[in-house]
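Encoded as structure tokens, the following chain is the form predicted alone, with no partner shown.
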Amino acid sequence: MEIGRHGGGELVTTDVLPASKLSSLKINGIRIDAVERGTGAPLLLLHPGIGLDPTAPVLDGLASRARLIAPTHPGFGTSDQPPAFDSVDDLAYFYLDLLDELDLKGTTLVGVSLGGWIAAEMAVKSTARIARLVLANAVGIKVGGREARDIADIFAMPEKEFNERAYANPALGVRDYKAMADADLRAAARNREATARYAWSPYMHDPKLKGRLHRIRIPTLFLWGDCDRILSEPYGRAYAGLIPGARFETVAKAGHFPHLDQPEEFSRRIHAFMEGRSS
């Protein structure tokens, strides 16, 4: 498999997960893992804090009508953690550089939860290579007052409660840590550590992002799992209302990670949006 290169980008195909066609991509000397599948218009998928599962059905669904690139964020999985990276802003600039290095044009940018926050930060900076934006149960802003909790504290709850709040089908989040390979355990620990590094303080938002969302002038779709109990639907609607012309759609029987709860419907909605069709 070959991911296109432009400028200083460097790609090395690995055999660590042959079934998933996982590749190693270097951007400005920072190595990350990435999945590429499909052909057609580029679609960049930014994963949530739980990480990226290269075998997730949604990847094949999205790749069925697009050239899907799904990277693992710096610090997550087995991707490098640059010493200087400590904010979502750093990740946003990193991915803008990735778009340049891969010479992607007319990209559909899709972000889920933490990935949605990264995508929004990218779009307020530059949409030169981004044609459409999809934010799925995105965090990133503060909607309520100072004493209001807009976003559930995921670091203060046991995993069972997290799964019940985050998934329409909590079984999707259950993991048998005793049976997991050491590499998978390390990746899961790094995902949690990296999420805290980038999003702990201030918790899950950038105080300046809310006032910059008006800069997003490309077609924007909010997809919102209607069973999410990490965020509320009013939070999502308020978020969408800050982006000119943004459309808000709920996804039935989906939680905070609609791409996992409803992969077929998630893919169908995004393809319709890319193709200018009503979903």
Second form
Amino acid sequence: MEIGRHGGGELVTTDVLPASKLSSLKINGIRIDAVERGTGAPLLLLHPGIGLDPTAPVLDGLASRARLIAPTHPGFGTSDQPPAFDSVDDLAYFYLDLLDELDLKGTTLVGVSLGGWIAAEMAVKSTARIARLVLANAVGIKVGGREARDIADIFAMPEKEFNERAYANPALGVRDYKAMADADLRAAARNREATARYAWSPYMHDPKLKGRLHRIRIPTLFLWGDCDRILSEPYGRAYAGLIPGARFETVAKAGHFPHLDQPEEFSRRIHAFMEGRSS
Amino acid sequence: MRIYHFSEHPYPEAWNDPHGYLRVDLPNRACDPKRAADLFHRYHDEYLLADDLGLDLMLNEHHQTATCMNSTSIVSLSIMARQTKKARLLILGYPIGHRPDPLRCAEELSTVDVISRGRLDMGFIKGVPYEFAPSNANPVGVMDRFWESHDFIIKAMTTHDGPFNWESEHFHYRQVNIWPRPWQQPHPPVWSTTASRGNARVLGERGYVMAILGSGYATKALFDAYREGYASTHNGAMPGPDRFAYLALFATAHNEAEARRRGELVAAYLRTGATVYAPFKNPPGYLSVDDNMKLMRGMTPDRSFTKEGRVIDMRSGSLQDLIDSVLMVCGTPDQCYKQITDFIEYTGGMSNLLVMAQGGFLDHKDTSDSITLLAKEILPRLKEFKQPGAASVAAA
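With the form predicted alone done, generate the form predicted together with the partner chain in the same format.
Full assembly next; the chain just shown is listed first.
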């Protein structure tokens, strides 16, 4: 690994963010950025479609008891967009390669929303390097009938409505684009485009995934922000019901992004799960 | 010089609801099928009149909208192919960026070309932003899909020795062998539209007809980009004026006051046509990351300019603003002739004028009168008009 540029596009050294590394990784010739922080058992955090903010408090929270690796997906933020990548399946294989490349063993795999979908797609393929799985307000399957909209159409709503539906505290989603640094603005624009590239149609799900979830035979925890109005709690419970032995827990005062609404509680639940304690 | 008569086949009564959006999510309960039938028949009658008068015809399509009932333009195009006698039949555009099945596109267009005995002009477009919601085509990568679809359609139309194979990024066929093959050889003329210099250059390289919509006195930069592209693939030669087209709204009458009254009715299209729920206006990936960054900063590019460089907002501009920026050609036949020829002089040569001569509430009588004057008093003079030499413009 080498020190690289993070989502804000500025060179960040360890002097600025102690005990952390902002790394540029190259996997199969594809360069991505990642936050690396903390020591201990490996924890791979896969971000939602809104991207990864290297200053988010949840990163320190998770890294306090684990070796956190939080990559920015190909096509998002400042990571390369490989021309051939257009599906979550591509991202799942990419991250399985990353686990191999970094020789991670006994990994705790955590995914939020779109990141949860990627994590589920990885786990149905291989859990050789994954010890346990956490899916937080994950998309990825369809549970309702053909005329039921399981997942709110985020591309058919203004940003204000998105924030109100997605966050328990919608102020967390507000961005001042006019004041934003160019590099951050570029990352935000790329995040929106990349989300559509991977999840436009079938919308936010893989019709094949539901029938493959039984293959996941590692401890699995669903963490569900109970104020989410992008997804419903019954959707999450149906998803959990398809993975043998999966546990379903709600997170109070959290929406679609529980890691942002309740970073401490989110980290605490994951640490407890990693350490085999009941939360 | 050719003039193409054009109507979007609107359902104007939908404009009477001041609260709703006109596109994508306007409930079709507001569409009375009997009224829709009457309107289709009426618009088709106006097209037949235009054909009799020596005008050419342009059709387009949009989806889930009261502004344009031609949601499947191939239907009206097919009727025109059989019912008209002389007119060129321009479909502009045929949104191949949305179409999942370019084989069907090639078959439809070849059939229209045959039935019309070789009068089809094929205007390929990627499709307007707010139609990715209805079609569910992914706006990310639409230009790649557009060009693959284009390549496939041309290949299908120009292959005559039995089936060929096509297995590429977006489309898969193993036995392609269309019947009928097109009348025009090697294939009907290809047209397209653009608002970007980069795409204009690409169209020039290919020598396709480039139609520009609504950019007024900012059009020349696009024409010049086309000329550069054309010269690069044609041993430095300059394209003729027949490689360029421009679309304007249009109204004429024997006296100026009446022409302006008609003009206001047609202009209602510009003032309301973009009434779309905001999230549908800019789907992800439709614009480049750089352009999206500008939008996020609140910067919207100016599009329409007068001769003096004054920026015109096509939605709020006065009728005179629209005339000054050639968004609209409007006045007596003499005034219209001068507006058109001034603009042609400015562009350095352009011999395909596309006119929305019916728009909004402009009724059958006024539309018929306006296009009759256009055909009898403006077109003959434009045919005599000497186009400026493109070479001198390119050198300038």
